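Take a look at this single chain in structure tokens; it is the form predicted on its own.
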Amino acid sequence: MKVTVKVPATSANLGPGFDCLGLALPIYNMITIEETVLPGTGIEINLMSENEVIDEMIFDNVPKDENSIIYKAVEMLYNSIGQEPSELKINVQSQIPITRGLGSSASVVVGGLLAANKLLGSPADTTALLSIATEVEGHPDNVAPAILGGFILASQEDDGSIITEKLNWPEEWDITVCIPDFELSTNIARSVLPENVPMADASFNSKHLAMLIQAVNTKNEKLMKAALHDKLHQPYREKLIPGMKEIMEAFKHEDGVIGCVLSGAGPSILVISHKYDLDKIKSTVRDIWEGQSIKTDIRTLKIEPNGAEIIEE
């Protein structure tokens, strides 16, 4: 038996709502898990993109053994139920660019936890699927709206248990994802973080972070406008990302641009705005990151209003 399962891309934080905020897109990765019945083959993972030369490179350097995230996810799920996993053949079709802020870890954590939930008879609901995949992850701003889709809010709180709520995302905001050559790896874009942050810059994005679920709510795009600024991490990671200052600043005063974010860890940066020319916006950022010697991948897409799901049993 072998079971398909097809992921949206996600991105996190949104500005003001650092590891707590998450929406899913329209770019998918395709995990498919198949029990072998050979005994004593163990572990297959086959990874297959769809994208450039550089992702290809970037796979080169992915565990494809035990040590692989998608496994330690399933083997988490086993042991749930008190088994171990049988031999497996796990392949991951991406079109999700990787280590460039839009969830391809979570995606693939996501879809072998479906897939092997699946296999295993459907043993783990929601809840549980969330909670596993969100202390692979780490925290469950990406993992959430790739199993919910939409717009999600997201908490994992003390004793362990996730609290999601998703929000209505206002269909006439457009979004336009801006994708650049070269990756960040999360765990480069989190070591700028400091351990501490001043109480003047929590009580900024706290006050942020309300202002833009008001803002989401009600369609109010003056106070999102007011809203999509961070004191948490963007400016900690701006130094990471060539272009990434230019890029928002040249959008700041732009009437119909609503605001420009960072895409989870980076370095892919979103462009929100309503009844601007699209066009203006990809030939600007275009421009900037040529300027550095940067190619882009711009695409405007609407949210992904599903999560994961099993297309193929």
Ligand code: HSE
Contents of the next structure:
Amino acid sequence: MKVTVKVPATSANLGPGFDCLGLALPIYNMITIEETVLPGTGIEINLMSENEVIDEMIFDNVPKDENSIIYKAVEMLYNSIGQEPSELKINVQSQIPITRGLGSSASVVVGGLLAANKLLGSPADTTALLSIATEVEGHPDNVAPAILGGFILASQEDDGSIITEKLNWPEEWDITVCIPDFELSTNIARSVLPENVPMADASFNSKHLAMLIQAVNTKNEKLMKAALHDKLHQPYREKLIPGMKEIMEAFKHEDGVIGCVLSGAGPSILVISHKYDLDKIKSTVRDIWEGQSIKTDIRTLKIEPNGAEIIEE
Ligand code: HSE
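We have the form predicted on its own; now please give the form predicted in complex with this ligand.
Now the full complex is given, and it begins with the chain already shown.
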């Protein structure tokens, strides 16, 4: 038996929502798991990318055995029902650029879990799958929108349980995803964060996250513009992302640009705008990055509403 799952890209954090906000985007990875009948063939993992030039070298460094995150997630699911995975062939057809802050690892974890769950006769519900995916990823802000679609507030509570809440994203607010041609691993982007932050910075983020939630609920553009600021992660990551400061500066006083935030751990940047010239966003970002010899892929995208979907059994 063979199951294929289509999983969207995600953008986490949205400025002040560090480790708890994320939205799904219509760029997809397809994850197929096949139970092979030949005993002793073990695990086979194949990665194929549409961005061959960019991703080929990165793929060479991604584990394709029992150490891969997709295998770890699948193994945890099998173990949760007292079984061990054995002869599995896993194929990942990837459109989501890797190590760009667009949830590519969350997508393969989610795709692997949903496919394996289907192969096992669906023993786990969405809550259980979310919980395993969060354990593998370390935080729920990419895996939750990857599974559920839309714009999601997600929290892993102290007892391990996951709370998710779908939020409204005003249709008329455009999301322009600016992807540079350099990679930044989440591990490195997390390693520059401090163990502790000043109380004033924690308070800054809680105020701004509260503003953001109210702003999307009431489609309040002015409040959203005030909300899209962060002191918990972006200032520390700025030094890892050439051009980030200049891009954020360039849009700071533009009417119609609601805000500019790091996508997940970066290096991609989201520009959120309303009735603003989207070509101007593209040319501004392109000029800054290309001025530093960084090639760009810039797309204005709608939020993906549905999340992961089983498309073939
Ligand atoms: N919230 C995570 C971070 C997202 O900022 O590190 C990246 O996976």
